[in-house]
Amino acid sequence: MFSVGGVVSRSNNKFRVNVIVDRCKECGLCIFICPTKVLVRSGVMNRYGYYPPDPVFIDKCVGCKLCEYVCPDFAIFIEKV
């Protein structure tokens, strides 16, 4: 993992899993909808005081975007590495 002006960013070889971590309100839709359960919650919060999802089990991603799809701050990305 790493994290360049407030983007946490991780990849499996595939794809990269990236989160703006300061755009992130915590509704969750982005850990729920994920089929392969890659999104966790992060332990730390933001500078609004949310606490943004972190892809913890990034070997578990297949790129189907569902979670950059549902995310209503667009906070949340993936690009094909």
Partner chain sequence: MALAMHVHPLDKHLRVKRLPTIFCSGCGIGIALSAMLRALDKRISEGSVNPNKVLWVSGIGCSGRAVLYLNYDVAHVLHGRAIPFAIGAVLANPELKAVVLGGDGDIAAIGGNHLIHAAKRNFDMVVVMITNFIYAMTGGQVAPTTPYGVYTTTTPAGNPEYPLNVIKLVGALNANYVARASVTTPHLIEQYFYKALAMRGFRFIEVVATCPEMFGRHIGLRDSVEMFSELKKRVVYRHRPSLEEAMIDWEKGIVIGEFVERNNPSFIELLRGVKK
Contents of the next structure:
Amino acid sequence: MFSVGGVVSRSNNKFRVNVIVDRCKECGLCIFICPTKVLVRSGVMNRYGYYPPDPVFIDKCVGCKLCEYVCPDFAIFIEKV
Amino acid sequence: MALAMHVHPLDKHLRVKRLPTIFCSGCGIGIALSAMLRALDKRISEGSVNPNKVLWVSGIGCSGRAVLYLNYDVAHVLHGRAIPFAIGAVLANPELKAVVLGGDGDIAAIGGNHLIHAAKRNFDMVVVMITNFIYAMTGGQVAPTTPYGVYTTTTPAGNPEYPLNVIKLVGALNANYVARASVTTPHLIEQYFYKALAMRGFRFIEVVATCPEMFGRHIGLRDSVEMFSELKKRVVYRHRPSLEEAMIDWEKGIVIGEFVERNNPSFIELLRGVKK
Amino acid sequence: MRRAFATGNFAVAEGAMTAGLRFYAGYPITPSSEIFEYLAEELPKRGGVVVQMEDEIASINAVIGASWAGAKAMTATSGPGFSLMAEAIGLAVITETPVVIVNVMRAGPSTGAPTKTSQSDVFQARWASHGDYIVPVYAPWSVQEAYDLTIKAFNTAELLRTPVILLSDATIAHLWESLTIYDRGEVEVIERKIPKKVSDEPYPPHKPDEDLVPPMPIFGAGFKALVESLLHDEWGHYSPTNSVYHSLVKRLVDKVVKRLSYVYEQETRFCEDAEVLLVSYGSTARTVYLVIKELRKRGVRAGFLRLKTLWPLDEERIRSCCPNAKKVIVVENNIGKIYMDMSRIFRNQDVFPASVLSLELPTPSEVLEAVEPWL
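Starting from the form predicted on its own shown above, please give the structure in the form predicted together with its partner chain.
Zooming out: every chain and molecule, the one shown earlier first.
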């Protein structure tokens, strides 16, 4: 895991999940929608008091982008590694 | 200080300095917005839409605020008047590709007359109406789409009216495209908007959205995830459904799909004498 | 230049086309419809667009949208339609949109007497919309002046990026007189400022120049305009703070007041020796002028002040126009509205209202009857 400019990223050998920490409003939709349950609510609060998702189980990520599509706040996106 | 770096793939379409948006946690407007931007991004990168000619117009309400985050020509005008504003702009410069974004109150209640006449004219614009079943920005009053019997702050004894089915209304007029999607199906919003951008005439997309803060509070679904999954359960996709099938009923189900698809000459084409 | 025999409504339409009108949206209403009908015939031939909307609300909003797309735009209506346009006048003010709104006054309140004349919308023209602002209001008294002031209305709108009201009335609208129509190049036509180039970097689009007017980033040119009806700062961002509120509202007012010498126009006659000043405007001033000539024949030293601009008023010019007048009588076809301004402006004179409430152009005897008690 690494964090640059407010973005928390974790990758497996195919996909990287990026969370723009300070855009997140902790609605939980990404965690709910993820079919392989990659995301977990982080223990670290962002500047607005929300707990953004953390792609803890990144090994399970299949790059479906459902989290990116369902995020209302442009706060999470997936890249191919 | 807000995050100003371009990181998200859609950031080039956004005025990123203004993020985060004002929308409540779990609000569906952002889902619809990002789906529309993905469609627009695709159109721009394939060269069929010139980003300098895209104009976003919105009225007042939560959905009306969405355009303010877009890095395009945008106008946040009067409550209900986004459609006539866009009509004026497009008639004065037909190169403009106008997208009107609004809530069901803005588009179908206070702006209802403009909606009817723009559809009747088959006017050259895309209208995206975000239906959240409530007046949310003003604090949870009854909306044209609020289901029967629901408590709102102005119907404390339950909504005595049956809701307005805007798809049936617009479908009865001369619109070239009438579709409904849901924020629980963002890929369909993207697909419909992508298609609509390349069509002519009046294109109407209703996006059924989650509003956990106001509507959810009234119906006991205050949690974002709970509201989202309850809406998801009610949404039924049909392939090319008829207008008769365009049910939008919180109890019985919400039918999504493409209800009307025509290729009639648009208002501006008719003005110029194009007959087909 | 060509000569024509025309009505006031025709003159307004011709004036607008001379000024460069490219977009007209309207809704039929007596006594303004001929402006619409004539433009529907003529404007498309000259490359413009005319459209009939579903109501006056749609018309004015379409006109504002068209102006943002770079077109000089106008609508015309009468009292009931003007009432419906009220909210959008405020939109044009806060978004600094150059538009011209013609209100051909008819008698009210409400539906009133559609085919009959009146001057009762004088205050409504100034303050139709909520909020603090100033919009220029012009009132012609002849067919020629309907033409001239329409051009002036467009020039003011473009110069100051503001809505401008042209307050005609049913009498002027349907009056036939000779009219001189000018070609482009024979009269001054002002165009709005637009930003010099598209900036790659974000820039504050609402930051004014020295004349307090920001260049207008019109749609479709890559400016990424942000048209905002909310209280906004120079970036166009909603910011409900007192500092932004003060600077925006004050600037919207000051940019007009700063150009008062351009915006304000009046006409005086017989003022050198006048002891009684008769103030009037619009169609009623025609009768008043006749009555003044009659009064002077009878030995009354009457002077004539005719307001061409009804708002904002150049109080200093008004106060000093007739130095020897001891009495000021304000003649108007309403319950006495400009009278309120005059009684405020002429502090050292006695000011009297001479209201003639008439559905036709007030006759000389009606005006005399209203004026004589104060002589």
